[in-house]
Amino acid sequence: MTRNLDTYYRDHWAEVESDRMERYQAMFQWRDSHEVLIAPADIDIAQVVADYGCGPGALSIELARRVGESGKVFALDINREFLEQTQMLAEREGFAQRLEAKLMADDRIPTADRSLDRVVCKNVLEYVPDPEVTIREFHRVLKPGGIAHVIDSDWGAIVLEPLGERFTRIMSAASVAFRTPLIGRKLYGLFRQAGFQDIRVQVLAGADTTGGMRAVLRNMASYARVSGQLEEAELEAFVADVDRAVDEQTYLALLPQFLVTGHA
């Protein structure tokens, strides 16, 4: 399959084959531990609640249980699967109602200005293309007062033992699935670019020894193979040395993630 590269960041959310969708729904899972990345959202009842960049629907679902029958939720994503996937969940917990899957064909939110109490986006401004234009669209859609909370990470500040320095040569590849991979500390500023205020930034990191991030770190050779710059064999080597950690337990990762919140 012949890809562009300078456009990969975007279209590999555009399209999910197969195995790596198999991921991400697992991956994606709503878990109680999320709560406190979700927390300083304050999401409440009747609230109208964005999910940008919805995935496979596990965080929106989560959010419609929230904002209850007189809330809504946007489930907006630019992949027209995550979107099926996000509204037959939707369906089955009863929530079809109170949540409706948009598709994003730009960077402009399919919203009116001031209409939205709450824009949540976890995980997501890492790949679009100018965060700082989708941050500004956070504030035109938010009401007066209205609360945008962003999650996401900061690959520069990413720990891996033992692991380490080869993980540096993956992610060095694997840069072409990413526009911003350090997005996490510049969250602080473009919030304040974008005219937010009352903004509250914490940054959280437990520690990974049990192999929760293998998922990711296979994404990551997976995306480092797209690029063509490291053989199969370094790949290969190096997925089943994480493996091999994990098994005699001298494995630890670390990915600090980025809590940003701000008042319209």
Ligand SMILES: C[S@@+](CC[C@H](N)C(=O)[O-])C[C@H]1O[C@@H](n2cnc3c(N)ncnc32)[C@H](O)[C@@H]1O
The other form holds:
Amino acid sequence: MTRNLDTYYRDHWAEVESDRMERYQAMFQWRDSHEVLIAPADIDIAQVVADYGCGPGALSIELARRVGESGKVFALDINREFLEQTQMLAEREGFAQRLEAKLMADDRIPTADRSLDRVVCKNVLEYVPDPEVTIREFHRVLKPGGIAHVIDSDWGAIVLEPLGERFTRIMSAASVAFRTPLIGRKLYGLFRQAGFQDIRVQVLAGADTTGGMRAVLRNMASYARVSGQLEEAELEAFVADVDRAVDEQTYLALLPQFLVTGHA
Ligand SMILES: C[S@@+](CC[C@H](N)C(=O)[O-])C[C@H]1O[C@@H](n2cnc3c(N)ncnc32)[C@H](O)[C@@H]1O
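Form predicted together with this ligand, following the form predicted alone:
Now the complete complex, all chains and molecules, led by this one.
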């Protein structure tokens, strides 16, 4: 298949191939450990909230639970299948009235100025065409005093032992899948430029010693494959050696999450 590497950062989300879609069903579940990630968003009954880049919808459903019957969640994404999955989940939970899944056609959030109480955005901004424009959009759609809460990785801060040096080559090739791979460290400045007040930054990093991040690492190998920069044998050996390190209990991975919260 011929791919345009200049737009791959977006295209690989607009159309997700089936094996990756299966991994996402498992990866993007709501877990109790996510509580700490969204706590700064201060979600409450009756709020109007956008989940920007909702994926298969687990976080949107959790937000819908928290805003209650009198609240509203807009689940926004560029992938139609994710939006359908999110809407189906909402129906299954009895939340159809309070959740609306909307396709993002471009950078503009399809809602009026000063209309939302919260914008929550988890692991999305490294893929948008221009994070400065998107964070200004968050500011535009929030009511005065409303909160934007972004949770994101910084792919330059990932640690993987004992495969560190080899992983650097994989990540370098995999960066074709990101628009802004170092987004985590840039968020604070971008929030400031967009006019947010009372900005808080936290960085959380739990060590994975059991292989929980293997699906993420497999995705990095598949992105690196698309770049055409590395031989297939190197990619296969990398995936096999991660599995071996987990079995031999020498594996340790860290992917710090930057949590940035600001008031409009
Ligand atoms: C890593 S997933 C995160 C999904 C979800 N937020 C979560 O944490 O479970 C990234 C999501 O961002 C979406 N996305 C990518 N580019 C986007 C854009 N320009 N606007 C809105 N969503 C986008 C993708 O389709 C995908 O659902």
